[in-house]
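We begin with a single chain expressed as structure tokens, specifically the form predicted alone.
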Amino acid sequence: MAKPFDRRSFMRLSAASLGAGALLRFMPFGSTANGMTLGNLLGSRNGEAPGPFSIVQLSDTHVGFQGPPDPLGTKAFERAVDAVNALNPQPDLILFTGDLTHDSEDPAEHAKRFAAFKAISGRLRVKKQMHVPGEHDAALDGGTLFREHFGETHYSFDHRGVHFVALDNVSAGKPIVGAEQIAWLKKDLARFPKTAPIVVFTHRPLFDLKPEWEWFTSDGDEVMNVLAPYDAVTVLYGHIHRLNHSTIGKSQHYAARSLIFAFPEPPAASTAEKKPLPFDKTQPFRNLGIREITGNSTRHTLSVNDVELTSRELSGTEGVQQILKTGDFL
């Protein structure tokens, strides 16, 4: 019988951050101790062997937001759509990780913002698009408008041998998933062996990144305890308006950039004020950029490179394809 394999040798994760988020390429590689490829192993246990595919994660578009600290409205979102449409080949699907709209106490106005979001995202060449709500989408009405436009706030699906789980940690009006949804998650995962690759996408981080800034989910530990037995868990989230990568147990957690304004790296001092980075009209897309992450199965390392999404960098006919480079970190 094959020995358990290292979670990091399951897939290569390549991420090119497109303003709001990341182009993620999943590629199984490596062999188990008895020489069986991981694809064959997972195929025999899960019923479908993982194949290479790519997705784009976009987050925090805040359609309807106007004024300081970012007077550009939807311009960065529209720019990200153009960048994604320039990718060749096109990704398999798009994941939107919340705050699609900026909230309004007027339901009619909020409905217009949902319609505006759908008009812009409808320009994407990739039509398979999945969404979870952010607090600005769902906290005021418990997710009613979100469900009217996109369906359920939590659900799951399979793609190329990988199980995707959408979790709602905002619709209760506070950062919580809730007992009912956690029970659903346990039932949803019950049919999968511990070798199954799982991608969770949600809005808030599922760990205490910066609780005093509301960068947390109150029952995130309970959610991660459900996921803990699985060897290959990747969590994609938004909300914090900046890049972040954390390893917690066997799970990898990746935050995407925002498409409206950025927040700074949170300082250690709990009394620090949460303030967006100031808008610079000479560099309107500063802190929005391209990020590429690739894995090395031999060294078990990741390579990363970040490039800001500026007018100069996207002016060429090859668009984002021209500026993917590499750098290394452990």
Contents of the next structure:
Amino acid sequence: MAKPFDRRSFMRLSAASLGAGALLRFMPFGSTANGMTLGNLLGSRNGEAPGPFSIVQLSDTHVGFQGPPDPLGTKAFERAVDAVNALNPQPDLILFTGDLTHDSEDPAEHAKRFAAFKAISGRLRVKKQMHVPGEHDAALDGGTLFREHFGETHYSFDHRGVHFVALDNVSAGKPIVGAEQIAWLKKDLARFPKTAPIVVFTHRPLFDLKPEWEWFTSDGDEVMNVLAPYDAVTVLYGHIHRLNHSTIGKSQHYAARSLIFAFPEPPAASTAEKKPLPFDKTQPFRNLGIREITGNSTRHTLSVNDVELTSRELSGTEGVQQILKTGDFL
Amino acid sequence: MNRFNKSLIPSLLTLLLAAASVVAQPETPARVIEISAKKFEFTPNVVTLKKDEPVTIHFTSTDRAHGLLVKEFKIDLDADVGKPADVTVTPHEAGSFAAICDHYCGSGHGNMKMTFVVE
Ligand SMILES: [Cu+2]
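Same protein, the form predicted in complex with the partner chain this time rather than the form predicted alone?
And the full complex, kicking off with our chain again.
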């Protein structure tokens, strides 16, 4: 660690196992170790200064969804809220990467689902919560309901020396970011040095992961071209309801587990059917989970830790058995 | 077609002759394939294409906006009621390829798809 950092490989994967958490190295805002210590001292609470932080990503809660792959409805989401509330210290902020709600053709019913989402997310002790829409939130009405509840569908902010960018690749109805938003992104990033750590959060993958399952963004290449000059780009997304880690150029892309039901590993055949993994009542929260991202600018690291909700330290088997016994999920 | 109609040949024969004349011409316009979309299906559901033969896809919708996406052939169309869309493509690879609706259209959207078979 005493060795000077190679700025070109400013954020690189040093431990790639997703289950164990991937460790990424970064150096915020090209400062020296002394500068960062000063930053830590000065910016202990304002969120702007480089320093240690932890954030949580929750994805695809699909509030309002009812169906066989998840007869538990919002139970996993509620369990995740309890798990996050138990973290000590608490994370600085929560990122929700889309499909907060499950859509309804009836706008009044969909509005109720937004309210139900907020009732549950409102129980989080962390009040700084950032959202991007998924297609189930915003594709039928172009994002109207989402905006009413959460504001703009794309925006950016700085936290602890990391620049966060929220991108909307759903509300046009198609898997697309669009020229206007890409122009905005270019402008937004222009003030940053190439070494600035950037976290992009969005719903769909920004690359062709499985286009036949709509796991792609049609102009994702253009977005990645805008991000390409930056050495330390991490993209956090949801949509695919399973873990995935991919490297595109210098950027790292992480899909999060959902909090409703999981999709399987996609088979190679283009025509393979996309259907959720069946519900397993002996392990009701299997393949569902939360993600914690921790950064430490003194140690120049950013690590992504994915934890399944079935994991003992998070939920405890007793709680699960309790839910099974009450049978209120059937 | 008009010249055949005027000569009062039975319609089946008309079609055969028309088809024959199309095959005989060396520089024919691409074959047109009509695909119609509604929630949550495509009609027809399977379309067979010939490898290296250009085809024009004429895509229509009868209820709302839908997409037709086949990444492999660069088909990426959007149609709405009264707003059809066309593209001419030439598949160069044999096999079965999934086409999906990539314009979100409601609860059954995730399973709205069809198959292109290239022989
Ligand atoms: Cu559709």
